[in-house]
Amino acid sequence: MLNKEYINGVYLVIGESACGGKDLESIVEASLHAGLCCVQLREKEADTRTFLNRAKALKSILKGTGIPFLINDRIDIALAAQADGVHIGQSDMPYETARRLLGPQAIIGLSVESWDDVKTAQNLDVSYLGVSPVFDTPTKTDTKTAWGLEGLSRIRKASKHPLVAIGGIDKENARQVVQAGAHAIAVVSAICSAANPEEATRALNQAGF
């Protein structure tokens, strides 16, 4: 398995969708040079084989920048791209399938949106736990009743696991994310919607790390 070290910082999720026409590559070029620790693809409506070329265009990107790089959800891309690992939901396929298919040393998150998915974690070797959502957001919109800062802190203390908050965080809430218990900050529109997605990274980690 390797180390959770990597989980601190500046998450970046990212799939078309959410980028308005931009270039996923340019975004993702320009924020790591602003601190990423981690950066996930996420596609929800492309085809497969469209899926696998974007996996292995930001692959290549982040080829020997120490930053991880995941898939959501889809196993098999992550295999084929020869990704770190995958971040996986409650209705997604099982940790302990996916954990067997990807192997040990694959970084798997997993999303938690309820108490009872918090407890089953504690029973599981997954490498963080994506508490989502943090706040409502229009980009997670197939979840559960926000956690809010007390859910993400009651978290914190009752999980073993580090913590990826995720779900209407920005620059004005960073702070208040991280000191409730979040170890790292995902972020979706914060970066890609961001007129300046270096500058962008580079205010979230200001106001949170």
Contents of the next structure:
There are 2 protein chains.
Amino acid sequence: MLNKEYINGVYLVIGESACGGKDLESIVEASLHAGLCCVQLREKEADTRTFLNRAKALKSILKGTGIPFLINDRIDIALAAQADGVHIGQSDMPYETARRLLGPQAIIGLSVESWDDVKTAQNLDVSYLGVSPVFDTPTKTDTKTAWGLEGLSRIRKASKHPLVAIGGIDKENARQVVQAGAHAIAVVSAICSAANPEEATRALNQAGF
Amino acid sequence: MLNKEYINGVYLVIGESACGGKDLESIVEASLHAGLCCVQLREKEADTRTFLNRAKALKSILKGTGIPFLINDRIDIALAAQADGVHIGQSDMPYETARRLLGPQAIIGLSVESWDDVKTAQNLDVSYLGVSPVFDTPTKTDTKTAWGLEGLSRIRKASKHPLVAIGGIDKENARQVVQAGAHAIAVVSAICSAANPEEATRALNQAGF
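In place of the form predicted alone, the structure of the form predicted together with a further copy of the same chain is requested.
The next block holds the full complex; its first chain is the one shown before.
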């Protein structure tokens, strides 16, 4: 997976807490038909067995679609479910450790929350940077100051890596985010909370790309 | 680590929440001088980076002592910190998956919470069974009915595996637990909450073995 051209489009971040009781598998199945470039499973509350079973179910749905499947944070779950890689933040496993455990072919995305993080990542062979959060959002409460469109644009000029913007992105601002430098736009609630996830995904694709 | 004779003595389970603000490293350093057969790091609230750094610190303390160092649940942390293995429960990674990820030399302990768990484990090459909980305890709230001394004794007769009893063990009941069939007695608060962890460990050793 050294080709990074897949970082281009709508990137779905999904987890039980974001789905408000709705079935995760149905949301992934619906939205992938409208075009996704990546799916990331993020579970911060589930026990390991539940997380693993959910990962295996999504992996099975995505098999053969060509859409990479990533696990947030948990390298053990990624290994056990044979996911394509992980997305890690600055409080997760250090990048070098994650790469050593997952091997050279794995996709490893890294969230950058400060300018120091961006600079450090220039020396890492990460698959993409997660620009987090681009806008303030209620979904993640543990992140730092929002980058804004200006911050995103600065990272685009300074970084060699593909950029996935996340945080408060919806169909109203998707175009601006892509124009400011995002290769992909990651959303949680814009798809997971939508009455019609397929329509919501289509609208994001049309708005952004 | 195919030799299982190390499952014999006082087994310390430690984690930040059990230590009430006291330094984990100091507790491990103090208690290992009084005799420990195993140390397990259990962190249910810490982020991955914090958990990993703590695991590396304890690994460093235990290096060269011959005392196995295990991680509760998190196989990624065990791999990254080069721990000797993991302790898993019935809501963690399935045993076979854990074994595949960690390899044949790793120590893998498995908690049994029902008679079905005990029977299933007869066909697994686990390193030991955690008999959990042997008595009711405030430390773990997610476990099932306590086995009691009678249940422990039944498991000892039926199982081929070394047994580590956990849950509500202190110096007052340690002897009974060993006599009922435990090869090792695992404690959290009896050491972590003690004013003098070294004394507490010595008292458990003297009471139980």
